[in-house]
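One chain comes next, on its own, written as structure tokens: the form predicted alone.
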Amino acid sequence: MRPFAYASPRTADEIIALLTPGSAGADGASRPLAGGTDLLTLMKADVATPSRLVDIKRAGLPKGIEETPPGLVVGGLTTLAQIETHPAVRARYPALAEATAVAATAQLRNVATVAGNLLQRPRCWYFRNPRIACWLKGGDHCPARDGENQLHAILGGGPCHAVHPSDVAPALVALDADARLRGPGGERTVPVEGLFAAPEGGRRRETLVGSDELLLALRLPPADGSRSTYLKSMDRKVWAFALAGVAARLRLDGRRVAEARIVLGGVAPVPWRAHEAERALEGAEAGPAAWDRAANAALTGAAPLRHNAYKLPLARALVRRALESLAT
């Protein structure tokens, strides 16, 4: 690990300050520091050499979970254990309080902040190489679309093709939440899907949220009768990253599905909302067949890479088992 400087400001304005590159102080290579989880293991495989750390733990942002008349707030800075085992969570909505349980080692949920989890890094194996020049990190090609892939997107990849990590992602795209965040230019709100974006030329990142900005809180509305689950694929029983998830939520009238949300996770560089899947069920009636439409047009579009197809199954396996699941 290279040496770094290390600040530890008591406002969210000091923070800012520190992270935006030509204010007083800042020198464009600071990064926020909470959990730490994911950052310390890149600076420590030398894939992230910021000059300065900057802990945002002790500037009194947001952390907790409040319910409210617009709907559950929960603060960046909330652990995903306090997420997993909080009664209005697991009550309301449940395709969070699922996919925090199986986000990594309850030893790392204790420690690992939401707004983090959102914002991690791939877990690719070319990009977490140092002495690989992968197009992620300024190289000119992406290895994995000829090498060793069997982790890597069916969905949306290309030029990079690793897949986003989180399990949470996901179950927020299907919970339709909002983030709050705020930089030198004040606050702005989006839907946690508008945090995310496949790179692409001059911007070789997996966001949109800038270097200079902090997640402060997510807000998810009212649960409106609607049901939710997440559901998760691994190559061991527990603490890996998905092979392939699904987070689902459906709103039934009667046997019939007025309202949908299908987002796969661990298949694209991105969380993957299937809107072909959606509009497979919406009005349909809930059953097995509306089941199987909506599992293939959730992977309408996949370009499965050489050693990778064995995702496609699996990945409409999960959304069938999701929607039964609702539906029962």
Ligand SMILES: Cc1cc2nc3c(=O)[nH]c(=O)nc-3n(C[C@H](O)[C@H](O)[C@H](O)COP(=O)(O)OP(=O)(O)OC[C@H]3O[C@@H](n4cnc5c(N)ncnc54)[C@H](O)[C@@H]3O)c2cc1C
Second form
Amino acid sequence: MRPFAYASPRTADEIIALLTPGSAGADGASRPLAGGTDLLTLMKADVATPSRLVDIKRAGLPKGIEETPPGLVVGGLTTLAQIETHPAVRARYPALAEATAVAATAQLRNVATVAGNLLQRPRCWYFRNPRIACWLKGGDHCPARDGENQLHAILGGGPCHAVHPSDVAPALVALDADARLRGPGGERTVPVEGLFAAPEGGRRRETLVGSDELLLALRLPPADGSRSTYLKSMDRKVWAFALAGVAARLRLDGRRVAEARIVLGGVAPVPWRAHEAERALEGAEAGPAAWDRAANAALTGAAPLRHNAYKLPLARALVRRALESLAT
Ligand SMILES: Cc1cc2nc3c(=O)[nH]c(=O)nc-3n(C[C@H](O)[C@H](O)[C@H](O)COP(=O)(O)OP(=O)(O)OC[C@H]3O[C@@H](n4cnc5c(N)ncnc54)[C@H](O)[C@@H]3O)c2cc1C
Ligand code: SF4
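The structure above corresponds to the form predicted alone; please provide the structure of the form predicted in complex with the ligand.
The next block holds the full complex; its first chain is the one shown before.
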């Protein structure tokens, strides 16, 4: 690991000043440090090389879960373990409880924060190899495109074909959560879906969160009679990233689907909102015919690479199973 400086500010303003290029004390290459489970791994592998870590855990930033009836606010520093076990999350937002419970391992979930989970970098094996200057790291091509791409994107890929690794992000998108951010210009609130964009052109990152912004908190709107779930397929039972995942939310009016959200994980560079599947569901009568239509529509536009076509039937099956479970 390369040498780096360390700061532990006591206020959000001090953190932001250290992250903002050109402000007093800033060096332009500082990164916020939360649980460190992703950032420190990348630094040990010499893939991330910040000159300073700005520890954000002692500045009084939102941490923990606050019930603000009828919704819920989850601080950015809340650990995945706190979310997974919280009674209100389990009762009203099961997709979020289930997604956190299947992420990583129990030990990691005790330190991994929800903000860090959303902002973790891709798990692409070329990206994580310090000897490979792939496109996302500033190189001129993506070796995964014609190389080993078993775990890569089947939707929305190119120029980078890595998948977004978070289980939690699809759940938050399906629950219509908002994110509160703070940067040098003040605070802004955006839908969680708006935190992500496939890397392109000069933006070789998967997030639209500025490098001088802090993700303060997430706000979940009222569940409003919705049911939700998160299903994940892995190549072993625990401690694996999603080969495919689906967060589904349905609000039924009698036997009719009044509202639907289908968000896929592990198949695209961002949590993938399956708009065609949602359209196929809304207004439809709940039942196997609607679930089949939605499962097929969810993969509209899929373009598998040489080694990952298996993700198509996998993702379809997860969508079907998730919908069945919500309507019974
Ligand atoms: C072995 C292993 C298995 C894993 N398996 C899974 C899995 O199955 N599913 C899954 O979803 N995840 C998985 N993960 C990822 C894990 O959940 C993340 O590493 C963790 O949530 C990151 O949180 P952290 O607090 O440790 O973030 P850090 O490592 O501290 O930070 C991660 C990134 O977010 C930035 N950051 C952190 N907090 C903020 C903030 N508040 N505002 C702005 N920027 C911030 C940091 O600067 C850094 O760029 C796994 C990780 C490991 C190591
Ligand atoms: S998929 Fe993305 S991260 Fe992986 S090698 Fe290609 S450009 Fe790099």
